[in-house]
Every structure is written in C-alpha cells, then in structure tokens.
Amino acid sequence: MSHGNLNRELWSSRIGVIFAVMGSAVGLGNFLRFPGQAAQHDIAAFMVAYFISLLIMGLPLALAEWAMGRYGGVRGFCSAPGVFRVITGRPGGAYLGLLGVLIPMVIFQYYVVIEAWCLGYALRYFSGQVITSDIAKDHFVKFTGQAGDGLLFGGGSPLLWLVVACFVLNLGLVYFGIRRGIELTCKVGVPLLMLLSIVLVVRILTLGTPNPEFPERNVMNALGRMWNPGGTEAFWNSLMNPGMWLSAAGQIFFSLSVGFGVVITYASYVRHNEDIVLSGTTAVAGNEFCEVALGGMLTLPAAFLFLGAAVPLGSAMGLGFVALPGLFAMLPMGHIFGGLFFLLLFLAALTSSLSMIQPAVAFFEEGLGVSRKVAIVLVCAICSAGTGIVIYFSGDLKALDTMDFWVGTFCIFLLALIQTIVFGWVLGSKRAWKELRRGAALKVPRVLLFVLKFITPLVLIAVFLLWVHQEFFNFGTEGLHLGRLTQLANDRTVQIAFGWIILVVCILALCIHLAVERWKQEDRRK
C-alpha cells in the first residue's frame, strides 16, 4: 500500500498541538451550552452523568483519535479517509472516513455565521452601544434575520459583511498552514480567551449584591443556583431520567470535539514518538477547566445576579444573545465587560472554526494531489454555498438548525461509533496498545483497551438508540410523533438544507473515489 506525504508539515512544539486541540474543543459550547444544559437538571446528578460520560466515552475516544491520527500521519496520511485506508489495509476503508470530512466542513458552514454574531456584538459593545433588556430579543431577531428568509441580503443588518469577514479570516489563517496559521493563532487565542474568561469570572464574583432592591440576588445564591444539588429525591429522579444522560453525553461530544474528525487530522501532524497520551489528556483537562470551572462560573451565576431565579434556561443562543446583553446593560462599565464577553466568544469560535477547515484541506491535498492553494479554493467554493443557504434561509434559523441536527448531532454519533470500532476491532488490541504506549511518559492502563473495544461501543449504541427514540419516535397523547422526520417531510427550508447535506455527501464520495483510484495507481507504480 502506498505512502502519502512523509514530509508532511509538523507542529512546532507539544504546547502548540495541545493549544490547537484545545482551541478546537473550547468553543461556544463551553460558555453557553454547558451552563444551560447543567441548569436544566439537578446539577449533582448531571455532573455525575457528565463525568461518567467523560470517562467512558469522551477521554477514551479522544485518545483513540490521537492514536489513529498519529498512526496514519507517520505513514503520510492526514485526513480521515487516508487514515482509515491505512488502518484497514483496504482501499475501500477510505469511505469510512467520509464523515470525518463532511462533519467539520458542514458545521463550519453555519458555525462561521454564529462566529459573526459574536464579532458583531463585540464591536457594538466596544463602540459604546449597549443592548438593554427591553430591546435584546428584537435586536437579536433583526440582527440574525430570523423574521424571514432573505432579509440579510436587504442591507438591514451588517451580519452579511461580518460573515464574509469571518469566512475570509478563517480561510486565510488556514492557508498559512499548520505552524504559521493554525498553531500560531491558537497559541495566542487560547491563552487570551482563558485570560478574558478569568477576568470576567473575577468581576462577577466580586459584585456582591449588585441591586439592593433584590438582596436575594447575591453572589452566594448565584453560585448555589448553579452548583447546589436539589436534594436526594431530585438527585435520584434525575439519575433515572434518560434525557439527562443524553444531554450529558451530547455535551461531552460537543465539548471535546470527539466524533468530528478534527482530532484525527490534528494528531496526524505530531512526531513519530510524540507523547500522545500526555498531550491528549492535557488537552482534555484544559477543555474541562474552561467548561466546568470557567463556563460554569460565568454565564448563569452572572445572569442570576441581575435576572434572579427566573433566568431563562432556553436555548444556549437565547441565553447568550438575549438574556446576558440585558445583564451587561445594568452592569457598571457594561459596554466594556459586554465587549470582553463577546470577544471571548468570538475567540472561542474562531479557534474552533479553524479546526473545521483543515480536515477537508488535508483530504483534497493528499486525495486529489492538489496544492494547498487549490484545496483552499475547493473548500471555499463548497462552504460558501452552504453558508449562503444558512444566511438566505435565516427565518427562524431553520437552515442552521437543520444542519446542526443532522450533521452536528446525528452524524457525530455515527462517526464516533465508526471510530471506536475501527480502533478497537480493526486496528486491533496489539497495534492499538503499541501506538498508545509509544513515547508515552504517562502509564496507560490496559483497561483502556477493554473500555474502547467493548464498553464504549455498547454505551454509544445505547445512547444513540435512546436519542433516535427521543427525536424520531415520541409517543405523546396523540400517539406516535415522528418529530424531525415530520418536519423534513413538510418544511421546504428543512428540505433544502437537508438536500444540501446530501449533495455534499455525494461530492465527497466522488472525491474519495478519485482519491482511491489515485492511491491504487501509486501502489501499482511501486
């Protein structure tokens, strides 16, 4: 079997790859999604499910992706199709990696729009314009074009130009390569966003009782709202709730970027004897610090201080872009702290979105044999069309929501399951153990292989089936409700967004076919 580019670009340092993987993982989910998910359940029960999911699925899958990525990388392949082809030893194995290119590419197409939201809000606050609670919802609806399709092209919102700016910024940084583009950005961006979040947490925790008219809205009660368990009965009732376990498992997937195909690509650029166990564990620990210690101590406690126990716990976007702007309007120097908060979100989104472009660029480079410049152009052409769909069909954010559901959730479960099976059953215990231990300073417990081979796949299958039942086959008072399937059958915007996903799948499948034929020719020449 042919080797790919054995002279591939490498990360310049261990801290560089750790920051890059942390940058991929630390995103909007850490500061918005996690607090909202946790607060909707008994916090003690949720954290039990969260850390069990981390130990059974999150950390093992992350280490498996690191091992598979390095295994393929030292053999010259840096994309999921190339890596899976090497691991399986069969040309058709490349098709198993299709989702590893599809998922980050499609997620980028709508994630860059949310990134532009963050940039737009940050610029507004830094210009001295605060968003008061009475206009927060209307401003968000108008700014994002939720009132109807095509509104963003009418010039009523600056969002279109902000999306273009973010799009160009992301592609430009990736164009400069692994070291000068992605690594350098994450080395600056990740420490900066952590510093900003610490500054904001300290400011929130030193507010005391900001409004004397509501003495119950103090820092201690704010922390209690977020972290105190609701009692023994609430704890056990929550533990018996499958929906809570689904929320915890889903949060781990989003939080660590496992099942995205990103870590496999990033890990392929490490050196042959790099300590991937230490690097992988450090990246996971850094992400958890940002999520639990910073995200959990910032968003909801801050909202509670100003909005009380009735703080809205709806969507993460509603909490971040509707509830919290009203908070900053009441805070002394609110335009500064509001600007810092949305700058923090923008940096978190930027370091994540960069990681979503590289897997496709790597695949086009090694699969089609094109230069990095041509690969960037191909990614730009595909992603700009998808982002255009998200921007045009902005009514109620349906196109964005459809892509997020089918790719950002459904396909992630599938790829995570594929990766677990490939690592545990195809790469096999002997090769997997050797790959994990090579260069490792940390002792790798052998039980990890047992977990990855048996426990993780079984838990993933169980969680996936529960999730499918919850989303597609709910039995309510009116009988069977097909949920998303009914929406797909009846809603034109949903059909267009779903059809676009299928079209991208076909494009990538064709590209993988061309890559497989090209690799076969290289094999015959050797």
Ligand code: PHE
Given for the second form:
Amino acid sequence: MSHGNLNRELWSSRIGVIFAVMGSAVGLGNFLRFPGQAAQHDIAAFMVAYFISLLIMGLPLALAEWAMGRYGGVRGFCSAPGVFRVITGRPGGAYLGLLGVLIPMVIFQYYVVIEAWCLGYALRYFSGQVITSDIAKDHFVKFTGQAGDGLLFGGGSPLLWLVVACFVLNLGLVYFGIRRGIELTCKVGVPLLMLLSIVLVVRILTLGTPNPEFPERNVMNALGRMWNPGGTEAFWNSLMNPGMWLSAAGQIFFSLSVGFGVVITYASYVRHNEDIVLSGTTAVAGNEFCEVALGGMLTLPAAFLFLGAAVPLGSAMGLGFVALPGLFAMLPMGHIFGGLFFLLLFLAALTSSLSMIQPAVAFFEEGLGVSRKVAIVLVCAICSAGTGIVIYFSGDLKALDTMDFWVGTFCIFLLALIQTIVFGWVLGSKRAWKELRRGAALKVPRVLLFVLKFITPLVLIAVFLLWVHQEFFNFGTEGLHLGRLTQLANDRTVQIAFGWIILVVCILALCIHLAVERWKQEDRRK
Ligand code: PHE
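Instead of the form predicted on its own shown above, give the structure for the form predicted together with the ligand, please.
All chains and molecules follow, beginning with the one already shown.
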C-alpha cells in the first residue's frame, strides 16, 4: 500500500497539540449551546445523562479518534478517507471517510456566519455603542437578516463583509500551516479566551443585585436558575425522558468535536510515540472545565440577572445575542464587558472553525496530489457557495438550521458509529489496544476496549433510533408527523440547503474516487 506523505508537518510540542484540540473543542457549544440545553431540563438529571454520555461515548470515541489519527499519520495519511483506507487495508475503505471531510466542511459553512455575528457585536461594543434592551431583539433580527432573504439585508447590515473577513482570516491561518497557523493561533487564543471568561465570570458573580427594583434578580438566584435541581420528582421524570438523553449525548459530541473526523486529522500530526492517552484526556478535561465550570456560570446566570424568571430558554442564540445585551446596557462600563463577551465568543469560534477546514485541505492535498494553495482554493470555492446559501436564504435562519440539522446532528451519529466499528472491529482488538497504549504513561483500563467494541456502538444505535423516531415519526395527539421530511418536501429554502448538501456529497465522492485511483497507481509503481 502506498506510503502517503511521510514528511507531513508535525505539531511543535505536546502542549501545542493539546491547545489545538482544545481550541477545536471549546467553541460556541460551550458558552451558548450547553447552558441553553442544560437549563431546559432538570439540571441534576441532565448532568447525570451528560456525564454518562461523556464516559461511555465521548471519551472512548475521542481516544479512538486520536489512535486512528496517529495510526494513519505515521503511515503518511492525515484525512479520514486516507486513514480509513490504511486501517481497512482496502482501497474502497476510503469511502468510509467521506463523512469525515463532509461534516466539518459543511458545519464550517454556517459556523463562520455565527462567528461573523460575534465579530460584528464585539466591534460594535468596542466602538462604544451599547445595544439597549428595547432594541436588542430588533437589532439581532436585522443584523442577521432573519426578517427575509437576500444578500444585503436591506442594505443596513455589514454582515456580508464581516463574513468575508472571517473567511479570509480562517483560510489564511490554515494556509500558514499546522505550526505557524493553527497551533500558534490556538496557543494564544485558548489561554486568552479562558482568561476572558474568568474575568467575565468574576464580574457576573460580584454583581449582587444589579437592579434594586427587582431584589429577586440577584446572583444567588441567578446561579440557582442554572444549577438548582427541580426536586426528586422532576429528577426522575427527566431521567425517564429519552429526549433529554438525546440532547445530552448530542451536546457531548458537539462540544468535544468528536464524531466529526476533526480529531482524526489533528492527531495525525503527532509523532509515532506521542502519549495520545494523556493528550486526549487532557483536551477532554480542558473542554469540560470550559463548558461546565465557565460556560455554566456565565451565559444563563447573566441573562437571569437582567430578566429574572422571564429568561428565555430554548434558543441559545436568543440568550447570547438578545438577553445578554440587556444586562450589558445596565452595567457601568457595559460596552467594555459586552465587547469582552463577544470577543470571547469570537475567539472560541475561530479556533473551532480552523479545525473544520483542515480535514478537507488535508484530503485534497493527499488525495488529489495538489499543493496546499490549490487545496485551499478548492475548499474556498466549495465553502463560499455553501456560506452564500446560508447568508442569502437568511429568513428565519432556515438554511442555517437545515444544514445544522442534517449534517451537525444526523450525520455525526452515523460517522461516530462508523468510527467505533472501524476502530473496534476492523482495526481489531489487538491492534487497537497496542495502538492506544504505545507511549502512554497512564494505564488504560482494558474495559475501554470492551466499551468501544460493544457498548458505544449499541448505545449509539439505540440513541440514533430513538432520535429518528422522535424527529421523524412523532406519534403525538395529532397523528403521524413526518416533521423534517414534510418540511423538506414543502419548503423551497429547505430543499435548496438539503440539495446543496447532496451536491457536496457527490463532489466529495468523485474526489475520493480520483484519490483511490491515484493511490492504486502509486502502489503499482512501488
Ligand atoms: N466543538 C465546537 C464547539 O463547541 C464545535 C465544532 C464542531 C468544532 C465540529 C469542530 C467540529 O463549538
């Protein structure tokens, strides 16, 4: 089998790769999605489901991705198609890696738009303008173009230019390479964003009762809104609710960037005997700290201080972009704190979005044999079309939601399943075990392999089926709903966004076909 590129670029140090993977993991998921999801349920029950998902799915899959990435990397392959081809030992194995390029690349197409929202808000606050609570909602709707479709949002929003700026920044940093681009950005960005969130948490927790007219809107009650369990009955009811388990498991995947193919690519740039167990668990632990200890103390408690019991749940975006500006408008030096908050979100998003481009760039380089420059031009061409769809069809954020649903939720369960099977069954227990333990100072419990081989895939299948049942065949009082499928059949924007995803699948399948042929030829020449 061909050797791929054995001179691939490597991370400069262990701390470098840990920050890079943490940079990918810590993102909008930590500061917006987590508090939004958790507070919709009985918090104690949610946290039980959350930590069980972390232990039986998140952490094992993360380690499997690290091991498969290093396995492929030392053999000269850095993208999911290349890595799966090496592991399966069959040219066709490359097709199993299609989702590992598709998912991050499509997520990038809408994530970069939200990144641009954050940049826009940060710039506005730093220029000294606060967004008062009476205009917060209106401003958000106008700024993001939710009121209707079209490119220029009625001419009033600078969003298009901010998206272009974020695009150039992301692609430019990836162009600088693994060390000088991604690693350097994350080495600066991750500590900085942690510092920013600590400053903000301290500010929020020392606010006392910011509005004396409403004495119940105080810090203690704000923390209670996020962290008080609802009582024994609520606890057990929630624990029996499959929907809550789905959202906890989904949150774990999204937040750890596991099940996307991103960690496979990042881990392929480590050395042969790098301690992946240590680096992998450190990155997971770092993400959990940022999510539970920082994210959980920030967004929702802050929104409560301003709105009290009326704090909106359900929409993480509403929480961050509508409720929090109200609080900042009330605070002395509110524009500075608002600026810091949106800068924090922007940095978190940037270090994540970089990791969504690299898998595709690595695939085009090694699969089509093109230079990094050409690979980036290809990624730019595909992604700008997708992002174009997201910002043109911005009414009700429908295109964004459609891509997020089909790729960010539906496809990740599939890829996670493929990964456990490739790791536990195709690579096989013996090789998988050896691969995991090489260079590891921590003793990996053998039960991990059992979990990865049997428990994780079974739970994944169960969760997936439950979820499909809930999403598509919701047998409620109104009879049979085909929810998402009906939407797909009837709504033009949904059809366009879905059609776009299918087109990208076809483009990637074609590229994988070309890559497989090229790799075969290389083999023959040897
Ligand atoms: N983990 C990131 C977050 O929490 C999101 C992400 C998804 C990053 C997919 C990379 C790949 O926001």
